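Read the single chain below, which is given as structure tokens and is the form predicted on its own.
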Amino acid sequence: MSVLRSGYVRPTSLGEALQLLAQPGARPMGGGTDLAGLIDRGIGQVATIVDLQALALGGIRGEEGRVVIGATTTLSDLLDAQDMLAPYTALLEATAQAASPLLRNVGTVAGNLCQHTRCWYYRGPEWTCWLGGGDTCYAQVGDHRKHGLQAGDCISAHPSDLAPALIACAATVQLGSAWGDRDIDLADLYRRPTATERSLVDLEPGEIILSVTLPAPPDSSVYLRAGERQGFSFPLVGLAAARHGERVSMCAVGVANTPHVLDPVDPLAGLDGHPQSAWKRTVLATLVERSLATVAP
């Protein structure tokens, strides 16, 4: 097995990779589009990068009425599988709007789901914000016009386009570590940060996503978003809706720390906003109205 040391390692088996990731300071890398920026800004302690690209964790396959998507499948791979993914309209629409064509060629499904917030106070090297281990959420005392609507110690907004689409379609994820595998609902991958656990992703140390599974497709689904421009940008507000029979599932991003599951009857509940970000309530309400009209029978 490869010896873990400062730098970079590219294991050739999943078992080897999980053993390496179990060691302190090891971080997994799929496409690296988010990890590279985090390292550049000194966010988190990274002793060794464990490259997952040689582990055959990519690919999309049908399996007994379900669709299984490998962790290192790229976003471009999703768009190339339109025949298989056509029943999951929300996922294809979300993927087409995520990032840019060049980044979609590299960025992976697991990486998109686990990416860190784009909050400029979290990313900026001149601050150590509350989420980054400090004492202050600078967004709440500074510029927070693009931040979340949910009160808390951190008001950063979740940036993944894929997450709400997959959650609305009732996706599950398989997680793997040196101690074994487990399956959870994708919605349970995320958690609101606390004083003792300042992380937005509920993974155990050394644990990674192995695959995402979509169950039987919904009767109808859609992904809508508001952004600063048509080209590459992160969602200011993104909303996925999926209808299974008479039941509608909805999930939004850009409004809370994590992908936020909405009650279609009262979608703005708990999302009161802050002085500069309250405009997102109007945007979210509009997207909810449009999505319900789209998925209606």
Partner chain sequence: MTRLVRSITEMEGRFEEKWVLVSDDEPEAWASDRPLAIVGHETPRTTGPTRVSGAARYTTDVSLPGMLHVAALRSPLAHGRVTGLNREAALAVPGVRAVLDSTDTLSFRSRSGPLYAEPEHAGALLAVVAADTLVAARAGVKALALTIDPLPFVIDVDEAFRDQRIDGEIAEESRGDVDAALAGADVRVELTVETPTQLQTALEPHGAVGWWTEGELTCWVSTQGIFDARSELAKRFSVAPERVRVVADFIGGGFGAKQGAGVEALLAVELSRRTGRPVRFINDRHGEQLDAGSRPATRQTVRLGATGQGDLVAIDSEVLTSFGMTGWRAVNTPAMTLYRCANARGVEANLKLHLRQGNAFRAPMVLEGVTAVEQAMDELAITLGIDPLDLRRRNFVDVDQPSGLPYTSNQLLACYDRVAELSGWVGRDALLEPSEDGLLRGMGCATQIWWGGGGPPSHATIRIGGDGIATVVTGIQDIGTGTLTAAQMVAAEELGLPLDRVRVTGGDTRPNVYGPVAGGSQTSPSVLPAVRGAAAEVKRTLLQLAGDVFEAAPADLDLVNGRFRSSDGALDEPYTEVTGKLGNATVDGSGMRGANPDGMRANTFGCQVAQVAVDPGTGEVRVEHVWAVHDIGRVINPLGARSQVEGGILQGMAFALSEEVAFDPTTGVPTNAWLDDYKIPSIADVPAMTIAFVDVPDTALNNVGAKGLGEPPIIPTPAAIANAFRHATGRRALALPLTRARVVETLA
Given for the second form:
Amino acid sequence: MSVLRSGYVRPTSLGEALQLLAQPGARPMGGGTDLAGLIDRGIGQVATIVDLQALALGGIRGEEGRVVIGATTTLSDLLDAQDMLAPYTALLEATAQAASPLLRNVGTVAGNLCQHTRCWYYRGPEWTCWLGGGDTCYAQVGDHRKHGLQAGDCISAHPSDLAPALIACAATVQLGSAWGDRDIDLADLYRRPTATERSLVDLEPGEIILSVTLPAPPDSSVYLRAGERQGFSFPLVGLAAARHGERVSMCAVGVANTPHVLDPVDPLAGLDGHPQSAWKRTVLATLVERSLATVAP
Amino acid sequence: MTRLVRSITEMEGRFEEKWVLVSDDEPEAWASDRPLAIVGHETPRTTGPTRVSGAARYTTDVSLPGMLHVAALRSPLAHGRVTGLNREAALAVPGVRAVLDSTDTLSFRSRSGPLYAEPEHAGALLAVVAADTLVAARAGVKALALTIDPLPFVIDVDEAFRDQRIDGEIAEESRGDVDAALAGADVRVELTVETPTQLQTALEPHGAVGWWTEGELTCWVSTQGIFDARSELAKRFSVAPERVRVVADFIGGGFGAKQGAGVEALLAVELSRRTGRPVRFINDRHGEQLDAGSRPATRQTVRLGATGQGDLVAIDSEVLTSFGMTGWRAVNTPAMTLYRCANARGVEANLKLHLRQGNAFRAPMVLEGVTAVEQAMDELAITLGIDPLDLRRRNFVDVDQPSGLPYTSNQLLACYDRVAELSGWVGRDALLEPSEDGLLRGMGCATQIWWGGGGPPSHATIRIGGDGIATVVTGIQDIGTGTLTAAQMVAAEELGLPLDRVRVTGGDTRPNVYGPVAGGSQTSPSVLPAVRGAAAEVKRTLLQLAGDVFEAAPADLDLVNGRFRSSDGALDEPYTEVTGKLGNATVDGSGMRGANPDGMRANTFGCQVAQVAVDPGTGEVRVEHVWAVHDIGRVINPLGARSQVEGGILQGMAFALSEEVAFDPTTGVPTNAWLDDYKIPSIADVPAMTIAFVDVPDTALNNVGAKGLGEPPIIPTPAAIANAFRHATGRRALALPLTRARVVETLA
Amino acid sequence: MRLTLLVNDERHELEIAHTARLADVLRDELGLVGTKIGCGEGACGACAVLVDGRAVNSCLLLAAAAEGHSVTTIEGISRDGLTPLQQAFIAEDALQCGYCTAGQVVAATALLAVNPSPTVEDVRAGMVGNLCRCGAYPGIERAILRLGQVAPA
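Would you generate the structure of this protein in the form predicted in complex with the partner chain, following the form predicted on its own above?
Full assembly next; the chain just shown is listed first.
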């Protein structure tokens, strides 16, 4: 086992990285755009930063009708792989609208999928909210105009543009840790937090994403989103739709604290909204209608 | 010959009579039809190369040997009482050199604060820690381990009004009999609108570096007013002004918020005095967004009465402003001045709220007032079935109504005509036809009024030596408006030298050449006439010297584009033939801004038209095009003027679309006091912009004919957008900004 | 921790905190203060630098993570005099207060390196991470487009 001497390590083999990550307080870092912000605002304890950049976990490769995207592939890398990813329209559209070029040049696919919520109560130093280990979801008693539509202990809104696009395209993720690997549906990476597990991502301690795999592409797909200005904002509501034959998969963000797979029969089911966030129902309904029209044969 | 005279001066509508120094030798105003070689022609800004290469040094970049860095502890509550601060723990952090909190007796005078035991707004300073590095200072702040008890707070307008939490007196101004006129009006409209709290958000935060050395104080401050900062520091620290030097070479934006020295400079100086080290205090972004001021939110009710033909007979405006505990009152200025109306009343109150006190933000108060009055005018036009621009033309007034005084110039009618022509205004209803993209389109207009005449005192000196370079010394600071470039242009024009022979300086009080604060759109109309006066004096001397050198009568000579020429054309020599003989001697000139004309008011005017596209399904409002025509007197530099208007429109657009402080109702703390949640425009939000000026010199105002331009372009944009939204959707959003949430709720 | 940074083609041996951000190291340790900090959270782009030719927010990049890469700041870009892009910024008045300008120039330099003749849409998409509070965007757009027009086909 490695002995941690420094707060920053850059392992060169996956095995070494997973051993390092198995230790308490170790945090994986892809590009660090989310982590650096969290460190700056003092969110979470970071004893050791395990920088994954030297592991050759990046890159996009096609194999047997599938596409495998390495965890540390940057968002810009995705946009540079237009040819290979062209059949996954929603993913390219989502990536192009995510963040800014400056952030996409550094931010990784795994980091984007695991980023912390932008809830202002979670990130603001003036509050310790329920998700952050406190007693109260301040959004529910406070200002939740940008928050989710579900009931629950935490009404934050999931911020990733990539997650709904990948989920609609039926992506799986390959996870690795010192104790072994596993392969799950991306949708199952997310979970509703509980009183004892105040996390929105279902990763074991020390476990990281190794890659994301896209199965055979949908017949058509689209990503639509409503942001706070024309460019460079997190999605207030984002919706990906992908049609596989007759069946359309839809996944939304900005409406729940995890990416939310919509019921095709009743897309707004379970999304009743809170007084200040109910307006998002109108937006979501519009995006559903428009995306269905776009992916229709 | 210089004299002292009494003159009326004006700053953002506050008039004052004071003694000012004037010169009998001030040049006559350039005639409107006189062709000028440099003024009026597009000129790249003189600081361009420094700024684009990263060589410009802002206050945040000042680094001195042994310099300490400051981190701030701020209130996490809107109202609270500090119960615990562990100073010893903070001082024990390696590198920490000093801690100040409310229990310290500071060496500068202050009515309250700046360090609070009972903060009355979120983000108020509780303590500062100075350390060898910023990391150590921040660790010191953490070690203070603040404990604070919450106290009751009020940030809600309705609650404050119910409890009559009014700051001082309710201001009321009126003329005629408003109630009777309203009762007798053929048509009445009443509109209540709300405007948001907007943050200046200069990308360079407030900050200062203070350095006491042997009783001399040098202070680098990111300020819009170096001389105001000097006065403030001298007064507060009881030191003679000549022992205080304030430097602001480059300022990373101000937009009104960076007045005087600021609390950062006061504390940096205090800490420097205590530690004997230079001290730098720069706000972090969260501190800046919490505690550097704002354009306060308003709630305004406007009632208009008119004849059936559209002549205004009554204007009645009531304003509640969420200024914090105290503030000033000017929101009703547009209601009282914008249109001809014999019966007008403005009532205005500040609510005492647990908010950071508002301060100046580009066209403070007037932007807010125009936003309400111009939406009410739009409703009146709709009610009357009159073209909104025609309604405005019909109620045009050419005197300042509260004072009855004529304007030095007023080209507003020409602005209306030009903006209508450029925007295709008369055909705007064609936008209401269903479009293929499903968006709802519309067009709206709004009028602008602002002061911007400038005035004395403002001074400049020019020195030219053996190298032939003329150096203009001013006491102004270029916050990005390009006034130093304008000064360079005016000097070169008057001297008859090419631009590259003229250098211009500012941003330093040491030469003791006074310039005004960059506020109220007063810099250009104040300092440029002084620069021209100084240049005229230098040129007179140079012509004398040329007479000596070339054995000609000075009156027969002129200096044009760097060459001495005789009226018969026989003599045509480079000016360096004269300046080259100066050796180490110099020719100096000084100039000063003359008095403002008696019995007149100086104002800027304009009109903007906006076209929007609304997506009712997603609540998106996109501004597609803004047409702007303004009367700012003579346009000195069309290149810089266009930039000013573009920037003003974008800030006004964001006020209408996205910028708004959100307050947590349970703690009174702003939730979005960061740049990721507080949305200023990006390049992708920029609409098409068509910009024009009437460009008629205001020869009555000053010797260059220029009025100011900083404020005017932001003023009409929000109302024009709100009116375009009304045109497009048939609904009026009763509060700005037009976020998706508000649009969806308004259209529901 | 100790690390070696390659900045503007010069090697620097440094002793820094492991959480130190690249922006702070450039400014405070190397004196390269042309790189500005506007927000400290990747929202404004004033801190943009090139890392291996790509524009990034140096306020969100740990300096440690930049080891082994080539960092170019505005000082590096300006080393041999003003570039045509910088001259276009001046000519089009693509700046007012100038605080964001270094970041704008860095981002535009990276954009033009991969797309020498961008369209308006390319410029807007490519520059969206660089905020300008003064609103100099129209000039910035004109300046970048002007470069595209003179670039070799």
